[in-house]
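Next up: just one chain, as structure tokens, the form predicted alone.
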Amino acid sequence: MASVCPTKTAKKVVGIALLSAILLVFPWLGPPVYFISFLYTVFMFVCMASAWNLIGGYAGYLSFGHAAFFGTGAYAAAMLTKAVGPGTASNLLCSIPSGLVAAVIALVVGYPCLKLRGPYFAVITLCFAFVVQLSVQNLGVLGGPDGLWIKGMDLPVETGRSILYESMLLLMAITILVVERIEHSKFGAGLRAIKQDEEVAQTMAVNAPRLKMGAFALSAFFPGVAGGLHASYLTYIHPTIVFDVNMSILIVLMALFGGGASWLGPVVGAVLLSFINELLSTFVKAELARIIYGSLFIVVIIFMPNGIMEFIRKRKQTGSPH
């Protein structure tokens, strides 16, 4: 058995080691800008669903408001590039900035709204979302209900739109192995035991507001560094586009579906519902594509209630001799 699980690690590495070299050169292939387009969508949904999980899947505090934080970072983005003009380092260096910004208007939100538990937590989480929204429309300094033009690099589109690719791409890895490794840290076994019971791991030395505290403002920044990127890919945005609620609830959805127990879930849940939703609404009337959506998490709930990864660990236990 010692030299099984060299083997299996060795093949894992291996395998991560070619899909990552495959989607580094796959924009430079010349391949349709529909595909360079998707998996762009895709790298921005796992990178915010896998932060979301912080949060919501190891500390069980159900956020319905990240779209704001997504937004404040493009929006943040975009004034940064305008202050300092416009550029192809510029455009890509003002998202960090703008994920500070997003980490910090989470803090400020987060000290009061953290205190709440539950359904109330989550009501508040949506209502902040609706809030943001409104106020960026009514203020003439971004834009208002025009929103705002963002220049672009000064590189050919198809240039400028690759390495924008690579940006989310390197976004999403960096997220993935910073939510990981919190997942086998002191600080992940915290927000783990917030969510079984906040009382007793208290009274275990847990200090359960801080621990909070931090998962939610690291759980913004992501999110907002993507909104960032997300501003320079779109060079337009609008309150209503990037501070679209639905986007918030997608968000929880992909994480859940996958299960938020491990940092595994909300990547399949964001890969696989972003593949279905985009066959959906290829070749499904979008009506028929809402129904089948809505159904097919309807399903996922009843039978898989802990999201896919642990339905299918559970399958495995079952039928694994003993």
Contents of the next structure:
Amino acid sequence: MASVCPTKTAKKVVGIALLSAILLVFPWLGPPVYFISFLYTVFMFVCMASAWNLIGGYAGYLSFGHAAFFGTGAYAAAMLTKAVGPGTASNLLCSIPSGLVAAVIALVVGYPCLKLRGPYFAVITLCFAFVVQLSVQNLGVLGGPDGLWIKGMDLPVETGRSILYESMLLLMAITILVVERIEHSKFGAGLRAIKQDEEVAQTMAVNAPRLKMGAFALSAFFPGVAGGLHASYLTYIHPTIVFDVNMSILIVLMALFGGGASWLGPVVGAVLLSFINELLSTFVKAELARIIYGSLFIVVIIFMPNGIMEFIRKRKQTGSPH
Amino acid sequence: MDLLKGTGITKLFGGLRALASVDFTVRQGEIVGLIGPNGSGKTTLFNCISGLYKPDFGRIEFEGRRISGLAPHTIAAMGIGRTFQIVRPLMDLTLRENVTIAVLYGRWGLSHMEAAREKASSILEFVGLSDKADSHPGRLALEDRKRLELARALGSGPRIILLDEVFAGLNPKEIEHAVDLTFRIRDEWGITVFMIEHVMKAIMSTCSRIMALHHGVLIADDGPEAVANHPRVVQAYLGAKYARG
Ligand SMILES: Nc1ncnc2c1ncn2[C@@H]1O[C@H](COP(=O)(O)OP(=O)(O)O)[C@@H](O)[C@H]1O
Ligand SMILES: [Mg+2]
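Would you generate the structure of this protein in the form predicted in complex with its partner chain, following the form predicted alone above?
Complete assembly follows, chain above in first position.
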């Protein structure tokens, strides 16, 4: 348990390296556009669910408003590229300050909201996302109800798409790496204590307000960058698309479906749900797909309240779950 | 030197005066007891000291600096540790993880995981929990849960530790062990002890000084013998017994 045997770690490293290599070269092998854009979406959701897990999974503050950070990133990138002048490099690089804008908004919103706990925090973040969406919809400078066009990356469509695919892949990798590092750090330990009992954590000198703010800002940063990249991908953004409340909910479901206790949970949850979503929407009528999707989720919550990863881990440990 | 000093501490809950202008001091190196019938305000006083409650009036000083009004984590970081009367372990974490978090954020300057884990292990050994370090608190008996509270409080490396009824519910043999542990905390670790206790025999043999609260009012502050025979203390306990009986 304590020390993983070296061959197992070596196998893991080789596996991850192989998977990364395949994902990296994939778009340049000329596959159907459909697969590139599907994988791109998977990367985007893995990134967001992983980042969300910092505040939702580790600290136990379930944010139902993370689409607001994604949308903020998209709009910030659109405005920034307009100011800087579009181009491949500027479009890609503008996504980074866009993430910072999202993080700053998270700090401003988090300061009052993170004083609320449990369902109150969930509801206030949901409301916050609506307020942001409505504001953008009514702000003329941001295109209001007409949305915004983003100047393309002056590249052939396929090349541009592949480059955005690679960028999202890189963003996903960085997010996972950062989250994994935090999980095993002092910061992560403090967040877990906060989730368990915030008062007790504070009597152990854990600076709960500061840690929560840090986790919330980081959990907003990566979706903000993702939103920034996605603006270039879509070339046209509209409040109802990039601030979609369904996206907020999907992020929460993905993270909890996989399990919020470890970094791997949201990754597995986002991949699985993306695939299930895609299969259902391809082969089943939309209404029926929603019903199946919802039922599946209820089953998982009832039988695996701590997510799939925890369920599998317990099974491995005891042979059978109680 | 006064390590901890409270003047005019008053805490109101609606119409109820849980603490009524309480003055107290705890000096460096003392083991001080706090007694009083149920509901007399003992835990409320600890909550005020550790910052979980803000006193409505009065001032609390630690090492000459005002702490009343500060956040609980700031107070803990200054060196005030505490246990909870109703134990509050972090349930999803192992005993070692519980204590490691306290060490990481405590006053040892150990922010490296491995070093903190080692320190936590030595603290668990000190309280007699090393064989259960990797299990979860849910499986522990009450005695061990109380020890975990103690280990976690020691984990932050406090200068003073507030113990809220760590002897309650223990059998005589376990109490003897706990009394011994209390002395070792003071003598080996140099930590001043401020303890709430109901078990009179234990507190009489442990404390050099005892304070008694009754309906939020400090009615005695003296040596163990003097407090035990203090007419108002005797009356408070007898009264409480009649009322309960
Ligand atoms: N958070 C609270 N809200 C309302 N009343 C409280 C609260 N905490 C304590 N009290 C009341 O204050 C009084 C003192 O309680 P407490 O300090 O827990 O007593 P003790 O620890 O001496 O048994 C009791 O009457 C209790 O009901
Ligand atoms: Mg009490």
